[in-house]
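Only one chain is included here, represented as structure tokens and corresponding to the form predicted alone.
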Amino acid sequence: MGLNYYQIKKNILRARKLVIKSTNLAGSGHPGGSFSMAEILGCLFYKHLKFDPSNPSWEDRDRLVLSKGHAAPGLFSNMAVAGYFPETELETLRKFGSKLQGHPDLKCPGVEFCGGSLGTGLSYSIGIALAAKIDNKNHHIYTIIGDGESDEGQVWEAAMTASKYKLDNLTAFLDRNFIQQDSYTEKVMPLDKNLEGDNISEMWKDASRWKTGDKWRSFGWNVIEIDGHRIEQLNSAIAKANATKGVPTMVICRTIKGKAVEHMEDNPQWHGKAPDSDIVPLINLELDSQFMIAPSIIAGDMTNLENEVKRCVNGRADYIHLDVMDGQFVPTKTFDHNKIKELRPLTVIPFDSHLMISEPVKHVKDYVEAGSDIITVHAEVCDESSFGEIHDLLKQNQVGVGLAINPDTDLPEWSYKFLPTLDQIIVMSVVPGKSGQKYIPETHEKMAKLSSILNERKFTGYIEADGGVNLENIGSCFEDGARAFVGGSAIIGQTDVRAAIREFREQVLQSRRRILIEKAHHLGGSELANKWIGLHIVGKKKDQLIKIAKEENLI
């Protein structure tokens, strides 16, 4: 079974817009914590939790209690997306008579805690699990805690009953993002090392620094650190949970207050505050243009492509770009999926299969069984019959559908049908299975105008960029409507591929940066523009976003 990586990526999408329209609407709440668990969130929802939205009390379910009870929202989101309720009833958040208060409340059925008091989650998680234990039921009991609510003593006797009962059905996880109201936690009552000065990214990147882990462990927890925002890094880390035996699981998650939205992120003031009208269009638009960058290992050495692999999770890649050549649909051969199983227990990062082999619909399980997470086949050699049955078995193994076309192929119309619930689409910007080809120009008309289609027909996923990107085209392509960017030589073909990765980054920053500020000036003009960058506080965000702004003559 896949990694379901696609399909979660985008419930938590939904679920952070949700958030955001839910807490402007109410004038109130917690979008900075909401954000920073999304990830965990959306993690258990769509892969782990067991659960029934239209029985909330099933005797069987898995139990998810949120003892940062401020963070409603983040959880209100996603029993919304998961079935519970109408989305739209998000829209009476904090309101009278609403069962979807300022915190959690039991009278929303799905719901297993008031989190109001901070602090008590856990203990209330520890009753529950020992009496599942008791009853000999197999349900599993999972607990969201927070940092800044660490500061509490009841944390740490909970820490040590669980233990001592070896609660090995109880998982929990700390949102490390290190704010709580007042300020940054290590100012306030350190679970690290004392931050010295405003900058928390030291916290975060420095592994140096973290005791947090230590201290569980000395309370007897089987410890899993993590970073809070992978979703492959979060899945192994569930499963692991459920598979230890004898004591409790605390996973780590280093996580970023306000996730996904540069103004928010790592942001003391958005812990608790709801986001202005105009500012929601372009916040979602944010939301929306969220990217991903894939090496593709090809691109290194083909005789040792266990080190490449290597690479690219020390370069921090989000996902990692196989290319399956056959000889035969293009003229050269790479490997098969023999070559993708011996590569898997290498990493969880998500492997991006994208098969150039002719008869795909033969082969596709034999990429499944692999261990690939997302799977893309080319136009040319599918017909609407072969590649609904190559969608529908996908889908069933919870592994990402793609389809690629060709730099001289158009999507064909056959596949309009199967938009709505397909994940990726790759458009080649050089010949496939051809070395050395430079991107070809044309490609980012043909982008531009394959995003507009793609909307119109409610199509949710990633448009990948596939060939010849680099750090002088890669921003165009982003503005094209690229979401996921496949670099060969451009990173893989570098010494220090980390590096690499960090300018493609970069890079697409900037352009994102400035779409933004185009549409604040569109939407408000220099007053709205100059309102969006005045939001930037942290970091050297807001000297870069006046740079771009002065440059387009917006302020």
Ligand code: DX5
The other form holds:
Amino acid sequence: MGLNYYQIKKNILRARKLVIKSTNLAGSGHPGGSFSMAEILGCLFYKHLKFDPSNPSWEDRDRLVLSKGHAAPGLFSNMAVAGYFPETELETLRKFGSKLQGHPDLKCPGVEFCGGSLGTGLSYSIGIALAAKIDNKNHHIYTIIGDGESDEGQVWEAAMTASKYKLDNLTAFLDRNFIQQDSYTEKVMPLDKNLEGDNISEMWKDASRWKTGDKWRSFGWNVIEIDGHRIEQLNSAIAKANATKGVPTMVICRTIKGKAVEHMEDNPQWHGKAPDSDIVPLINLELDSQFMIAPSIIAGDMTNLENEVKRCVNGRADYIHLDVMDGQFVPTKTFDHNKIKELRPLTVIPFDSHLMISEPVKHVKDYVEAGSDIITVHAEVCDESSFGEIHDLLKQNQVGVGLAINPDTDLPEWSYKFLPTLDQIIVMSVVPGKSGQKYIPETHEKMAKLSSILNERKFTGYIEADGGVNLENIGSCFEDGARAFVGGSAIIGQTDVRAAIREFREQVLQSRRRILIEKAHHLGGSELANKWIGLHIVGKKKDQLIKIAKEENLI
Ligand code: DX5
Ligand code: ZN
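Following the display of the form predicted alone, present the structure of the form predicted together with the named molecule.
Everything in the complex follows now, all chains and molecules, and the chain you saw is the first one.
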């Protein structure tokens, strides 16, 4: 069974948008902490948690305890996406008589714990974990605590107690976003080490400074430390936690408060504040403009692909693009599913298998079994019936579904019916066959046209730009509508993969910022553009935005 990566991502995006909508309508609430735990909740709700929205008190359900209860909009939004109640109910957030209050309350069916008084959720979880043991039940208890909340002495009493009673049916997540209500956690009550200045990223440069994991380890917990925004790391941590016997598990998730909206990220102001109505469309556009970078390993040393995978991992790639060529659909041969199977144990990073093979319907199962997280087949060698078969097989296995088109192919008519459930469309910008070719400039126009058609037809997946993408053209590819970018020679062909990926990201961000300022200007003239720019108070973002806005004459 695959990771369900793309579906989880889509649901997380929907939930984030609901957080923005509901806190805006309420005029208050906590978007920052809802966003820092967005992926934790996404991975639980859409992959691991056992629940039945039509029977919220089902006895054998897993229990999800949100101890950092102020992040209730995040919980409620996911409950709506998961089917507990209609998404429109989020419009009643924090209103009199609503079951969706500022903090979770048991009067909302499906909520397990009345959060709000910080520091108590872990103790409560211990109670229900002990009860499950006494009753011989094997459901699991998942508890999310905050790092600000960790100031409370009760958290550490609970830490001792859970390990005393060997509660291996309890997994806690620490949403380690470094910010609490008043300021940075390391200034209020350091969990790791005193923070000099306000640069949180300084804290995380040097792992030897991380003390939080040691604290939990010394209390007898199994500790797993991960990037709390990476679905695949969360997934693997939860699987490991569930398999660990005799001790409770603490997953320390390095997260970013306000993650996914630049002006909210790492900004203590967004702990408990609602976005203004004129900013909401800009935030939604930004949320719709998340992007991913995927190196293509065939541009590296084909005799040592294991090492190329490691370079991608160390370079912080979002996923790895695997170009399978069979010597028939394209003249070249690269590798097949056997190689992918060999590479799979090296990393949990999603594998994006791009099948340039002539009869994909015959072989796609092998690529599922090899451990692909998304499989893309070419439109030129499919028809409605074979693609339908591929589509269904992939969906059943929780593997993403992709369709690729060559430079001289248009999206076929028969594919339209699959668009709402498709996860990716690869628009080839070179004739497939090898890496290191030049980007075909006509692709810009083709992609821009396609992306507006796809928008109209409710496509919610990613358009992936593949072939000849480099620092010069990646910004325009983003403007055309691409949200995933393959880099062969421009990433794997470079000595420093990490630097190359960082530069790719920076270029895309530049384009995204320009688009957002233009949108702000379009919606509310230079006043709104200035207001939006002014929200970016952390780091150097504001200076960069002002520069772009001045170049474009928008402020
Ligand atoms: C082309 C492949 C591409 C290619 C990418 O047939 O599908 O993924 O290898 O490499 P560059 O970025 O060098 O074109
Ligand atoms: Zn490719």
